[in-house]
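In structure tokens, one chain follows: the form predicted on its own.
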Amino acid sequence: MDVVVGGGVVGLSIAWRLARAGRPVTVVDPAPASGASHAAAGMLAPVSEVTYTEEPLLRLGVASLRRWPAFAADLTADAGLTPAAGPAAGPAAGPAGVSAAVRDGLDLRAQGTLDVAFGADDLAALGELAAFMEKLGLPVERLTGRECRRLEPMLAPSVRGGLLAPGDAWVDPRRVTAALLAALERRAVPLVRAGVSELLRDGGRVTGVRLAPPPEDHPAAPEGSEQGDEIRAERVILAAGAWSAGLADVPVRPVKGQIMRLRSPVPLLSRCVRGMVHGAPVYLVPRGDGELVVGATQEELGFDTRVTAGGLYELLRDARELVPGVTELEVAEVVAGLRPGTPDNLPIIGPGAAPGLVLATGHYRGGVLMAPLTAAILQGEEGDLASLCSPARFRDIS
């Protein structure tokens, strides 16, 4: 049997694929769904979030964007969901094989990502990032700042030029994650909603999970479990995110997030956009009911989850910058999530240095655009790729 501590996308992900393949497996994890996934905007756009550093990084990102559309309609099929009535919203053009049942179940959308410049100096960076692009092969079109407002009448007027990203996608990882479950559900995996304290080991091998104690506010233990329970495994798989490095010798750290959701009876936009204000990085992404989330600071402040002023005004003035409108919008929700950051950027998945250890950790800011190729590298698929993540490029993880 496996074990998978963590129940955020990337492990709820792992586990249903590996329930799907007939594999016994146990989640364990305090509260599903409710850290990074739960604050993260969704964007599956590994060519407009490209950087001339991390090449690697978007040859796992394409890859596992390449996965989503059949992870979707899997998922879609597995958790019972029911299409809503009429078309999708939005253009019908998506990723090859997306339907519109799939599109509504998980508000999967592949209108593209607008990345727009304001000052000449941010357009001619843009210009050069175009052309790194296209060197790359990748798929993106130069735009005026008349095409951007052409796109996206909401854009401020003074959106100078811009580069679209016509591949890109985005999805609501609420909804995904609530699939998941339903989807493991129906297949009885077992859920044990506890924390880990710790890994047991025999001789050196990882045997197992030995569950912590509730929190003194907890009313009782979780159901079917005592302080100091253990679970016993073949395999102990970690994708426990920001929180990994507590149970295993792994190079993450938490990187802050604060982010906000705003809401209005239409959507505001009809694809992701993004920009540089200020030298922040800033990006809002709509969802087909109303919603638009804007996000999100980089904070290396450790564990630190509070929401805070300064962080959300900062938010709200740079997203200002881009689509004046979004002043006039109710705020729906606030939140903060820890990314879980490598040194390198790039995911930690495979083989721990530990016998009967996977790890499955340090997706920083790609964890729901790399759900599908995490699961399937554990399941010994994309083996060229696989190289690029591999723990065994830091020495002693244990």
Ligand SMILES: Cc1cc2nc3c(=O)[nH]c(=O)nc-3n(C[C@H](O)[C@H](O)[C@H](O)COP(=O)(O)OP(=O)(O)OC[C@H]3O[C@@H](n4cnc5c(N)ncnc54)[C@H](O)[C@@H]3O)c2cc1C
Given for the second form:
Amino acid sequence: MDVVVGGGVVGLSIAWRLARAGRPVTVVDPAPASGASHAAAGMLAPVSEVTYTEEPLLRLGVASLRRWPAFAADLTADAGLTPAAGPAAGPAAGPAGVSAAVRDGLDLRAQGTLDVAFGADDLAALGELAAFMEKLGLPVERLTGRECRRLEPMLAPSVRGGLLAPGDAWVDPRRVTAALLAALERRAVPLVRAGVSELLRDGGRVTGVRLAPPPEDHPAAPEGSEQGDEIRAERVILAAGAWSAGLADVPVRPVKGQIMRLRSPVPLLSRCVRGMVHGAPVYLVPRGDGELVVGATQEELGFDTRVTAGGLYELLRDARELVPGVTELEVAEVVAGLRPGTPDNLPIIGPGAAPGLVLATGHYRGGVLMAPLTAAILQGEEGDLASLCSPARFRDIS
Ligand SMILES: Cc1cc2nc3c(=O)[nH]c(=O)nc-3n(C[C@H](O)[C@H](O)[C@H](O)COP(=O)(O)OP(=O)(O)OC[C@H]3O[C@@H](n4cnc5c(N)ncnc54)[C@H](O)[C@@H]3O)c2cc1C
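Taking the form predicted on its own as the starting point, write out the structure of the form predicted in complex with this ligand.
Next comes the full complex, and the chain you just saw is listed first.
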């Protein structure tokens, strides 16, 4: 049996794919779907996220984006959901619950990302980026300011030009994790609502996990547990996101992101819009139910998840430069999440140095995008790409 430690989008996707393949698997998480996956905007945007130094990341992202439509179709069917037929209704699902909203599908949309520029410098930078993308054979269209506003009439008049990455997509991550939980439940995969305090080792081998005792005010002992405070497993798959380094020697650190959800009676945008404002990137992601997600800060502050006045001020100030109408919208939610960062910004996927330990962590800014690829790599697919994420590139991982 496999034990997956961590029930974010990565761990749940892996568990679901293993269960579909007929492998016995248990998921352990004190609060499934409450981590970075709860905060994420859900952009599936490898092309518009590309930078000159990150070609390997781009290859991984493009490969995972290609897998998303089939992943979403299988998940929708497996979770017993109705595929979305037009804009989804209702509020987003809560972290662990399967709400009515999920039944409307995953809100997977593929109208592309529009990257816009204001000043001459930004425009020149976008031009260079376009040339780089074209060299890589990636689909991209250069647009004038007027063409940008024709696509997105709510854009600021000061937008001078842009780049459209027509293949980029996005999804509602909360719907995805809720659907994964539903699919796992339908396949009778045990979900143990407890924290793992340590990995069990026998000699050099990882043989299972020890569960942390529930806090005194916890209403019940973990359900579905294999009795007692240990679960033995052939493989332990560590997918605990930003918390992974607490359980194994992996170079993963938390990178805080504050993000805001606004509610609009009529959709302001029809595709993802992003741009550089005051030297910082900002993006706006429209959901099918009229919600507009504005993200995100990037802060190296350890495990701090406070939402700050300064963070929100910067998000709103920058978003208003792109789309002035955002200030009219109702604030639905503000939240901070912890991205699992790695030294080279690439995820860490594959066998750890200790037999019995498998790593699936460090997805940084792209865990939602990369979930289908990660699950595929752990099933032995995508050999070439798997080598890019191999834990072996770091010494001392155990
Ligand atoms: C503001 C923001 C915006 C983002 N936008 C995007 C985006 O647009 N597109 C994209 O692809 N990515 C985005 N990301 C990144 C994405 O959210 C992450 O890469 C992804 O969610 C990582 O998934 P995960 O399952 O590894 O981690 P998480 O979702 O953090 O899940 C980890 C899980 O591990 C559990 N856990 C922790 N410790 C233990 C333990 N000891 N025992 C058991 N369980 C434990 C936690 O409870 C949690 O449920 C964004 C992130 C943030 C913060």
